[in-house]
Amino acid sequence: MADVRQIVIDIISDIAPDEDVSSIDDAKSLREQLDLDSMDFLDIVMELRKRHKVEVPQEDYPKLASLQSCVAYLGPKFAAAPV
């Protein structure tokens, strides 16, 4: 799931440029370890549905807290979203 890890750094790289993504701790909170407000938040659920057509409701958003909970939220996601 590489990829899908991949995705979500590249999106968080456009939303937060002067953010270091290379350091991320894939376990930790995203919103510990980055300067990310709930705005930077909304706006990663609006890249992943505008680039890859993947909807996230309301309800899921806990369930992107850290990068490794993304990729075993998103993943499945990614597998069965359209080309």
Second form
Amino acid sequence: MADVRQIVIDIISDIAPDEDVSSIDDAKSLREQLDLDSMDFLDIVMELRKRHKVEVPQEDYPKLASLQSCVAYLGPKFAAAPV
Amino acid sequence: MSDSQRIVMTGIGLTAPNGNNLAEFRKSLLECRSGVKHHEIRYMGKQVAGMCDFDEYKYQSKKLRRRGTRAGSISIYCANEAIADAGLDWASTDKSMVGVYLGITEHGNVETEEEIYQMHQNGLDWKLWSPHHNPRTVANSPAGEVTLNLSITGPHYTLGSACAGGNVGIIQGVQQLLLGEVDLALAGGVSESSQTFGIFAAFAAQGALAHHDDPTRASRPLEKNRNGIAISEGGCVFVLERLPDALKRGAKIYAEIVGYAINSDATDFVNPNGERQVQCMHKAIRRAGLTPADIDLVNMHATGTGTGDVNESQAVRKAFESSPKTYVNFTKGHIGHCMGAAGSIELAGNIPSFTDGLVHPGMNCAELDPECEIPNLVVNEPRPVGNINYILNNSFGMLGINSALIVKKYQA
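Right, the form predicted alone is done, so what does the form predicted together with its partner chain look like?
Following is the full complex, with the preceding chain placed first.
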């Protein structure tokens, strides 16, 4: 099973390479902890689609707010995604 | 002319394939050190090209570098270097009276090619097209990135002027200072052309892409066996000020800009028109209140193409036929063709001759093409010539845009 948490962290590391991603609080909003703006979240969505064929519709973008919510939301999608 | 109508250069920031500041670049020019190497170009494989190796993160975060463009990154580096070189107290500078004027050959090809490539690699999924595509490819992007980086709130734009861009950006800066639109201009040219495969393929299709087993010898303007253009990237930004402002803050003054001209061939998409080039040079000389005999040094555009070099050689011979003491050199043998940055970079490379009295040579001219013979052409090794007071810098581009810029050794 895909390690969704690590997948999201890897993407954030590429999108915001100046940020320290080693001590993110999973329960807290990512934007509270990291210098991420709305365009960065579009990039996260884009990379999920490009790298993992996982689609996130626009109305679900708020579900990517924290690492915890990412795992909860993306977990089933990764489980269902084509390998 | 009142001093407030005199525009001077007080800072230079540059990156070229063989140097990341003026001192390094000048040394490379005098020592005939090429910056052209073999590089892998998408689809085409090994090609000669000039790439810059400046530190992209010296003035920019990794995130903003990723968000922006290569052209923006080059521009930001050059602008910051120029400001530092000028000794400006940036914190107290009125940013609303600073303008950014950058000449470009083209912009957006690198980003567009990359998006198409990525889409093609991913099953033509158009939803993978980046939301950054538009801000990256709008034509003002390289200049706009400089304003974001330096908190400049004055005007910014690029001047789309093909390979005349390096001169045209400077001319725009001069004009805006003369109009009183700004008090300080960051002006020059920038190019990321060597990052895009399309420009290589197009020059190859024209039979105008340089090649040689030894890449350092590929770019050889005026040479009998030249076979085209070595495509390069680079940038050069000058700090321009009105003379009284420069004097007031005790700035070092590299040169005064005393003449310029831009005209159009109106004859062909790519082939140059030597007669118009002569007219352009003479117009710049007249504007400066000079005669051809006053010009000590001419930097040719000289790209290494068959037709272009012959045309320009004829034009320079004609323009300076009454001037037996004018020296002539060219720069693209060292660095290839830096496209929209070429005019600015090449001008910067000659400015130290005001103080060292040397004319740097055109490089790689093993056997001069008889059709390109020009009196006082300096090739292959530097020539000490003593006092140099005026330099004329040629920069020409496709669609028949010609530009000539004249700088003078500063005298109070």
